[in-house]
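Here we start with a single chain on its own, the form predicted on its own, put down as C-alpha cells.
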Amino acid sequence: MDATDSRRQFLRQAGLGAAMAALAGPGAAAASLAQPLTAAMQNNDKKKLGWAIVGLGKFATEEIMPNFKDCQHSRLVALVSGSPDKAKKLAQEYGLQEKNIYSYQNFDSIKDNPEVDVVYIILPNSMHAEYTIRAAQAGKHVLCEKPMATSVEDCQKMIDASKKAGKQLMIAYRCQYEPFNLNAIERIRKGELGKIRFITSDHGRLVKPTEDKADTWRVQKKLAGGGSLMDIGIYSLNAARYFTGEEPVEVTAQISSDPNDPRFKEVEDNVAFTLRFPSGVLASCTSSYSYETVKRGRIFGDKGWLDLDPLSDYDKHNMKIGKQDGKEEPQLKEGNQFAAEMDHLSECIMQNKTPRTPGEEGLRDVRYIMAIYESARKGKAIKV
C-alpha cells in the first residue's frame, strides 16, 4: 500500500468523505464547508507546493513546523522572522536554504522566489491583514491564522487583494480539518442526535504574559484585537456554526473582567454569549483567560446528546454519545489535522478549487464577534 492509498484508506476510516458530503445543508456556513474531502484526495498529483510560514513563535515552530513530515502535497521552504539567528538555526534543522530566509523588512522580496507558492500567516491577530495583503500582492496563495484579523473591513481587505491577485486565501480553522469534529457533523447531519435543539460550548486557558512569551501579546489590545473571545471563544462560535450547518440571527452577551488583574487592563477575560439561529438551536458559549484550560462542546438533539472534550485540542481527542437505549464512546483514529488543513489548501491550488474554509468563512466570524462585544457594551440583543 504506498502512502496515497493509506491516506484513502484512513479517510475512508474516520468517515471523512460522508462527513463532508453531509455538509451540504441549510446557510452560508454549510455551503462554505460542502466541499466533500475525498474528492481532494483523488489527485495522484505527488507535487508538492512549496510553503513559507511567516511568524516563528510557539505555535509555529512546536505544532506546525514538525507536521510538514506528515503532508502528500506540501513541503516547508522558507521563513520570516524578525529573529535571523533563530530562522538559520530552524532553517539548518529543516534543511532549508539560507537564501529563503526573510525579515519583515524584505519579506516582498519572496515574489521572487518561485520556490515559495504558498505563504501561512502565523503572527498577532492585528499583522494578519497587512502580510496577507503583502503576499497576495507579492503573488502567493495565503493560509492565514484564526481570528482572520481584528476588524471586518481588514477582513474584506484581505479578502479583495487575494481575489485581485488571483490567488487562495484560506483562514485556518484546523477543527473542521480533525476526524472527531467531522464524524460528530456527520452524525449530527444524518439525524442520529434527533432535531437538535441546544449547543453548548466552553473554551477557557490561564493566560500567563509574565511566565509565557507567547502569551505576552495576547493581552495587548493592539497586537491581540481582544482578549479570550479572539483567542479561544472563536472555537465555540464556530463550532456552533459548523454544527447547525447555519448562520445566528441574534447574538447576546456579557463580559466580566477583573479590574485588579493586570492581564486584563486592555482585554477581556470570560465572557458569556448566545447564538440564536434560523432554526430555533440555541448555542451557549463561554470563553476565558482566567480558569483552568477547558475546550469542550456538547450537541442536544431530541434523540441524543454528542460529547466532544476535548473539542479543539491538537490530539487526545474523546466522543461520547448518549441516547434513550445507552452511552456509547466511539474509537475514531486520530487524524493529523495540520498536515490535513496544509494539504486541502495545497490540492485546492493544484485543482482550482475553492477552499473548504476560505476568507469569506474567516469574515463571518469576525463580524460576529464584533457583534458580541457590541452586545454586551450595549447590555441588549444584536440581530445579525
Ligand code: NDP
Given for the second form:
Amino acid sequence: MDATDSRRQFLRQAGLGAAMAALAGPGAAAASLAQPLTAAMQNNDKKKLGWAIVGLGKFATEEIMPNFKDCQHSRLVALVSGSPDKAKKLAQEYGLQEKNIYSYQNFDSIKDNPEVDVVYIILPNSMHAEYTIRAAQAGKHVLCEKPMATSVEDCQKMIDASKKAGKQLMIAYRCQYEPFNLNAIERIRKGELGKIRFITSDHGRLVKPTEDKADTWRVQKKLAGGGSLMDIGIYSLNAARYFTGEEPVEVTAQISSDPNDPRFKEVEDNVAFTLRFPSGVLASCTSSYSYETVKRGRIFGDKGWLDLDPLSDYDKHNMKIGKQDGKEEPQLKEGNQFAAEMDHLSECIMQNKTPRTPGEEGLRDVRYIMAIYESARKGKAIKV
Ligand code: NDP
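I would like to compare: after the form predicted on its own, may I see the structure of the form predicted together with the ligand?
Below, the chain from earlier opens the complete complex, with every other chain and molecule after it.
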C-alpha cells in the first residue's frame, strides 16, 4: 500500500468523505478543508508550521494552496491579497479564519499573529523583494518564488533582512525537490553517465497577455524585470548548475525579439545562452515566449546521455537514458514537488538547518541572468 492508499484508508475509516475527495483534485481539496477537524487531525496539525500565502494568483490558487493537503509539516493558515472578495472566498473554502486575511496595507501586522511561521511570496517578480523584507521584519521565515528578485541588489537586501531577523529565506526552486530531477542528479554524481561533457536545456511557451491575466504583468518590465529568461529560462540555468554541481565562469548570449510584436515592446522573447563551467562542461540553453511549450533538458556524458522531457513540469515527468548497449526508460514514481518543497523549509526551520535552496542560490541565478543580458547587449562573452 503506498502513502496515498494508506491515507485514503485512514480517511475512509475516519468517515471523512470530503477529505477523501481532497485526494481527487484541487477543487475537491478546497471543499474538504472547510470540514470540522477531528481531534486526531488537530493534534497532527500542531506538528505543522503555519503558512501565509501572499498573492492569490494562478500559481498560488491552482498549484500551491491545493497541495498543502499532502504536507506533513506545513499547513495553510493565512492569506494576503489585494482582492478582499477573492481572499474571503478562498478562506472559506480552505476553512481559514477571517482574522487571518491580510491586505498589502496591513500586511506588517502579521508580526502579531503567532499562528503564522512562514510567509510564501507568490507575487509578480519585482514585488518579491519588498514583501520578503517586510515579512522578515515581521519576524517570519520566507519562501519566495523564482526569480528571487529583479536585481542583484534586491536579492542581497532580502538575504540581509532575513539574516538580521534571524529567519530562514528559501527560494522556490521546485525542481530541486522533484524526484526525476533528484534521480538524474544522483545518477550523474554516481558516474552513471561517465564524464559530463555537455548539457542542453530548452524552456519555452507562448505568452498570451491579452488572454491570460497571469501573463499581463509578464510582458511589463517594471513588474517582471525581464522576459522569458527571468520567467522560464531560469529553469534551464538552474538545472545546468544542479546537474554539473558547478558554478559557471563565463556566459555568452544572444537575444532575438520581433520588434513588431506588441508583447515584446518591454521584455525579451528568445534567448540563446551558453554557460561555461570550470570542468569544461558547456551548457547550451534557450528560453522563449513564442514557441510552443517545451521544458526539457539533456545531459551528455562519455558513457551515456540522460533526457528529462519534461524536466520542469508540474507532473508527468519522463526520463530516458541512452548508453552504448541500448536505451532505458526508468519508471520512477511521481512525487508532490510542491508539498516536498514546502515541507523541506518547515523541517529546516524546525531543525534549524539551512534549506537546500537558500537566498544565496536565488541571488546566483539573478547574477548570471544579468550577465546573460549584458553578454547579449555587448555581443561578447562575460566572465562571472
Ligand atoms: P498571477 O498574476 O496569476 O498572480 C500574481 C498575484 O499577485 C495576483 O493574482 C495578485 O493577487 C497579486 N498582485 C499584487 N499586485 C499585483 C500587480 N500589480 N499585478 C499583478 N498581480 C499583482 O501570476 P502567477 O501566479 O503566474 O505568478 C506569480 C509568481 O509565481 C511569479 O513570481 C512567478 O514567477 C511565480 N511562478 C512560479 C511558478 C513555479 O512553477 N515555481 C509557476 C508560475 C508562477 P491578489 O489579487 O491576491 O492581490
